[in-house]
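One chain is shown next in structure tokens, namely the form predicted alone.
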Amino acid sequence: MIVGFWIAVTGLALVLFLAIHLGGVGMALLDPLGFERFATSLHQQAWLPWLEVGLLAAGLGHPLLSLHRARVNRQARGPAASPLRSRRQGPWESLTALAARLIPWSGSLLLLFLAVHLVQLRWHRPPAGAELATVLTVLQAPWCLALYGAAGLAAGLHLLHGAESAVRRLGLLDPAHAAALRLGGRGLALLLGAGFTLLPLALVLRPAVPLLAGG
């Protein structure tokens, strides 16, 4: 179906995004001024805006469908159709049952996350060399550090659901690979949920590194 394929092509373009951005933001903990330099010439590409429209495309996209998709389904099943339930037997297909069951919530508190990150750090463009001391000072409120915290808690529940669904959906589970794509699945969703729920308490408690403007 037309609109599983999209689902699955707008959720995998974000994670890409997200792989790419835990590694930009991750430069702060090892090389602070080579992360100014990063932000400042990243913010003076020509090519930025599109690419932000691209992602904003994504990011209301890949919820807007699913949500229609879900509505489909729940349409077809019936009204007092249970949950559907993995057979596989295993602590992770616990814990990916549970992570499915919690799409709709941990989706909700992701686009929170997004609009507030979006206004603090997007709407509101730090000066060039100021990147990380903006970061550093919007992660002092224990609100905004909980709420960063969490957002990287629920990324990581949804890919544990979402990467293997996006490879159902476009065809790819077939069962010569399916082990190895559903470890695969699970190994990104662990390393961008770990990342990006860490790395915030991380850069608090990193040392003070004296940032020179424009370094």
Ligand code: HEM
Contents of the next structure:
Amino acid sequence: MIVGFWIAVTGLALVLFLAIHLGGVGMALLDPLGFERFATSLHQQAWLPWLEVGLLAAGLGHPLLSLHRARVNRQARGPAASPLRSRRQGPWESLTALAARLIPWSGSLLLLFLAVHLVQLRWHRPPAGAELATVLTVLQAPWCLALYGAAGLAAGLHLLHGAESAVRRLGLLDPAHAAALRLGGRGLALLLGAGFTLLPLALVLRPAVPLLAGG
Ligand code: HEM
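Let me have the form predicted in complex with the named molecule next, following on from the form predicted alone.
The next block holds the full complex; its first chain is the one shown before.
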């Protein structure tokens, strides 16, 4: 029970980070100078290392606790138990059922992506004013572009199941608010999934836009 609570809390903290992160990196597309100013000022903040420690704890705690719970559940149910199925019907339900089945795979892909992503853009800090150029250099490699796109899809799928599961774990999914919370969770999953899938492509294609318009 307490494990499920912390899986939900760390998951929701990561979702909050992802929403802020999408807003931040979205600025690279809409307002490149504002994005550089934002990145420079962020790295001058004394609270940033504390925030990063919290993020690291949530980023490690969430998958470790989930693995622990999966192992305990497997032992309790036994190998012959069939997976739980939703009784609701409809296209969204099939997609959420698929997202639930793929949760270990989408989570593993996100962890792999994060290891690559942090080495590329966090460990090796670009000089002030060169953040966007560094992101674009990373995305020039086709395998990186594919990995970023796949991570966006994985984030959307992971959240599709995770958002609903988290509010249920925290006891917030009562019948009066269930429909609104379910809709909100799915909307957020769609927004973050589509945003992180399309943004790398949009960033790579962005320099071609003035050339096309001018030519
Ligand atoms: C369009 C896709 C993305 C772009 C262009 C992007 C860009 C960046 C950049 C430039 C940084 C360095 C920020 C800084 O240190 O100032 C960063 C850090 C980070 N990104 Fe992303 N990112 C993307 C997607 C993601 C996704 C999908 C996740 C999570 C699954 C993620 C998780 C992180 C984390 C945890 C950090 C470290 C934050 C910190 O320590 O301050 N990013 N990203």
